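Starting off, we have a lone chain in the form predicted alone, written out as structure tokens.
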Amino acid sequence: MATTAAAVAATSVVVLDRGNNTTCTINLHGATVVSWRVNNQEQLFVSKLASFDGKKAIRGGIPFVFPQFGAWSFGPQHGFARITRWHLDRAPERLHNGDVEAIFSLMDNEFTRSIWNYQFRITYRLILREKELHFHIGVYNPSKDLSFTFNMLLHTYLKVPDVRRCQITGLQGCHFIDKTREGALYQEGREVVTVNEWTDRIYQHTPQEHVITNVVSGRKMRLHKYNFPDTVIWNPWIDRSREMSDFGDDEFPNMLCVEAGNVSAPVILLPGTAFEASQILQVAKCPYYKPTKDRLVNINYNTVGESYHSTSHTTGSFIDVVSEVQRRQMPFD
């Protein structure tokens, strides 16, 4: 853990190693998490045909989508963050409790301004715990005059033995945009959502937690999110798989995208203000834990002390406190 940020940044890959064969690997191209192993079991799907040429987005892992979700008239699909080299602000460092963290950042540069002419700074903090991976994001607008709007999403590809056996909780009653049916709006009636065909849905105003069953080794993956009101569910199935040069025709049964983000409505960021969001992935072997509303679902600014206003706080301290509140309310095996 003594490696300096400058030395690590000279390469393209950053590795967080907690010991006990629990690691997280981040490619600086897009700050894409390309591997997360818990007790030597890989939790994320990366296509065998994924490109690592430093130009194209990496097909799999957890790409960082910003400032656009989907097709974009100004530039590449899903924006430029996932195809831009990020900076390593803090090399992997072991914390007092044994967890390991690293911090990455992306600022506007000549390339981004040629597409999207705004100043911005993103701070991306990852923390590797024994059976969890934490993502803390701050987006800051340093301009004195200009506001900007953006979408943001963590495009998480989960590795699964058979996507048809997976179930996703927390979507019943939510409205969703079905991109496989020309963007028609529907309401989800199922208690658990399953995937048995080409699926591309934006679920709106989703709860803070989803549990995905039958992931690696038949376990459950718990996804907890803060300030990400939307959840995208995606699997290309066989026909769309054949249309992607960086995705194997036979790979669709072994992946499921469950993506937390702000996509159905853009975030508006005023000059001098910051936006924060977080996600926690937890490998669970215990029975599904359903929090009571007053314990977890209603986490808000007052839960962590004084009312928070993005105009007067830096991104780091508030995210740290929210993460600790979330962690204390999560069950551990």
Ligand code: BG6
Contents of the next structure:
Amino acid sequence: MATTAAAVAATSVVVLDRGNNTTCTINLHGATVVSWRVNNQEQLFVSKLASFDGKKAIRGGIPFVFPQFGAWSFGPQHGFARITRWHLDRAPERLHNGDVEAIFSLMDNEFTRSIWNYQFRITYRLILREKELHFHIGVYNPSKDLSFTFNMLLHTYLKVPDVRRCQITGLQGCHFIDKTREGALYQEGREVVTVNEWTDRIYQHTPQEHVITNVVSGRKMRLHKYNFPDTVIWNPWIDRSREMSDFGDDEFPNMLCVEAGNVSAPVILLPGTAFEASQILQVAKCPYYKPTKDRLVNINYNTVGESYHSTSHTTGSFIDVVSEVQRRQMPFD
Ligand code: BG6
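What would you give as the form predicted in complex with ligand BG6, now that the form predicted alone is on the page?
Full assembly next; the chain just shown is listed first.
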């Protein structure tokens, strides 16, 4: 990788290039992932009206929501992390297996303390694999005596040809807060969730995996998460699209937000402790494109999920769990 930390200081984007037209672009404004191309196929939606003025949150890609989800009496909606410039800790580096990694960080500064008077440090590690993007997040509370609470969420905008044709698995039986109905609580009865109207739901205690069908090229996207108990499903539909100045009126059919986070209950971080969470997005081929002899059948993703325990928040077990996820990635493709 030619990119050096010094070169990046002068610009605002960082590109991870794995070869074969597989890239990931991160804008330092919010450490927002603004593009993820797999074999030249863009996976993320970014609005044609998105603002890149270094002030507003970028409308699309994967904004980083912290330390607040939603409206906030102390500061901007969805917190300040998505509108603050992050630091590049490690410029893109090729790993021995060909994957490419970069590490970003955000610490408290005058601006963040003027809104939220706590010391913190976030480390955001991204790894670009052949058909996957891995996100590993650590939040550290360096204070000797002050605890703080926070929400966190990866606001993933998936690019889809027609949102009405997408199905989302893994939500059946989960309770959800419906923000389109004054925050009423319901239970999901459907085996797969579809989106045919304004949708803004916080699903609680969701499993570690969702599969979203009919994303770009008719493929499936697998979202695997660790330590993110909630899943937000959002599409503004027609009327709400018109209310957003940085979103085209006709763009809602082409995006679907499936957002892994800690939002319905805050995370409490005691002095001197760390919190860790991760997400893996994986592009899968549509089964029809796969020769029969290679096709893996009878994969029970629930079983895979069940044997994937994560009770401790210590760094050691986090790495064990992540590598366990990495070892289990084969069945999907
Ligand atoms: C979703 C929220 O996560 O983000 C919605 O559930 C919100 O309520 C949406 O409208 C977009 O928020 P923003 O601040 O980027 O316009």
